[in-house]
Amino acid sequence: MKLWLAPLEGVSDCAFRTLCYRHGADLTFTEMIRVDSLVKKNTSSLHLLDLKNTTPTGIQLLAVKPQTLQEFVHVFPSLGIEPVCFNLNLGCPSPDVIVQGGGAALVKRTKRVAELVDILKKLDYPVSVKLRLGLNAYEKEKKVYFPLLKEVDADAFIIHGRHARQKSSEAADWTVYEACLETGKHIVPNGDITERKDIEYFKKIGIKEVMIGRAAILNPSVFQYLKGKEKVSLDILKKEYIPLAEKYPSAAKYKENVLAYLGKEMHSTKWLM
């Protein structure tokens, strides 16, 4: 079973991704980056493209307009970075993003998502989609995500088992995954995966990768734990992380957030991209 680190806002800089990779994560992702800001050469957004070492890293993008994504595809080679893959965000629950037609608002816009995926594939990297089960309980019940799974030619679909109005304190719905697998698409579950028995469950239904989010903030060695080793103490992880944060510096908030969040069971919508 391959284990992926989720895009985590205010957390997933190069230092944190590297720490997770050292402790068993097979693939990591940047936090969500707005394509329109990259095209405008916004400095803070460009800094999120912090692929400073060989940690396997995918870039998660928030894109809504095909024209803007086309512009990004045109300028990307000049950025001089080599991600493992790209991921399109269809899961952000932020009202500011949704009102602009982005994040979870894109789940039912199958043709638009198909167009965005096709544009991004021009860069010749694998392209995945990370989605929720709709904007709300009604959209989840109507399975608005199924047309997208069937019709969009993405290399993988990372499915967060909640709709956009659910809090992280509410249980993710794993019952959706078997039906999603029946589409024949590459399905990667995300949400509430914390124990070895969870991994065994997903193996039994035919899953080959899962994505880990909040559990990695609680203890970044959760990846090796889920692979059969023991977790590392928080004191040791902090001693490991601080030199990484100095070697691969980013905005001060990342170091502050990681050190503040370690070991704490927290429910924050800002991470759940």
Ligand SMILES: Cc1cc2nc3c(=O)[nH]c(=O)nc-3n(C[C@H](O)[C@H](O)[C@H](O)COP(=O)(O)O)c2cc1C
Second form
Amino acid sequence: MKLWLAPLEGVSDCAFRTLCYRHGADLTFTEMIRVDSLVKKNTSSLHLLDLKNTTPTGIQLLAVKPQTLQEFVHVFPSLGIEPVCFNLNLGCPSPDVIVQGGGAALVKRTKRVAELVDILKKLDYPVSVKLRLGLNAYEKEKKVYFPLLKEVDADAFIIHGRHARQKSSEAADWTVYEACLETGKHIVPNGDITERKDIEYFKKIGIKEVMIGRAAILNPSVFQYLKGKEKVSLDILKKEYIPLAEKYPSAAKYKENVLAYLGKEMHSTKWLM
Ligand SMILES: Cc1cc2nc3c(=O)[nH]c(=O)nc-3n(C[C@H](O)[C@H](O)[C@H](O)COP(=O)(O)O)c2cc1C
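Give me the form predicted in complex with the named molecule now, not the form predicted alone.
Zooming out: every chain and molecule, the one shown earlier first.
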């Protein structure tokens, strides 16, 4: 089973991704980066494209308008960075993103997503999408994500098993994945995967990759643990992380977040629930 590190805003910068890669993550992602800000050459968004070493990294983009994504495709080669792949965010639950038709509001906009994927594919990298199960319980019930799975030509569909109104304190719904696999598409489950028995379950139903988010914030060596080795002590992880955060370098907010949550229990951390 291959294990992917989830895009994590305020956490998954180059130093954190590298720590996870050293401890068993097979592929990592940047946090969500707004395409319209990249096209406008907004400095803080450009900083998020921090691919500074050989850690395999995909770039997650928040795109809504085909025209803006087209402009990004035009400027991307001049940025001189080499991601492993691109990912489109169809899961952001933030109201200001949804009101513009982006994030989780895109799940039911099959034609628009197909158009965005086709535009991004012009860059000749694999393109995945990361989706929630719709905007709300009604959309999840109606399975609005199925037309997307069937009609969009993405290389992988990372499916976070919640709709956009659900908090992380509600369990992710893993019962959706078997039907998703029947579409013949490349399905990557995400949500609440923390234990070796979870990996066994996904192997049994025919999954080849899963994505891990919060469990990696609590312990970046969770990847090697899920692959059968022991977790690394928090002291050693801190000693490894601090020089990485200096070398690449991490913004203060990222360093604070990583060090604050290392070793915490999932349910004791309001930020992650
Ligand atoms: C602090 C934090 C930041 C996140 N940032 C992003 C993001 O930038 N893009 C994204 O698609 N999802 C983001 N997510 C959602 C995660 O990628 C993941 O889908 C979610 O946490 C469920 O997986 P988990 O149970 O393994 O954590 C974020 C989650 C957390 C807790």
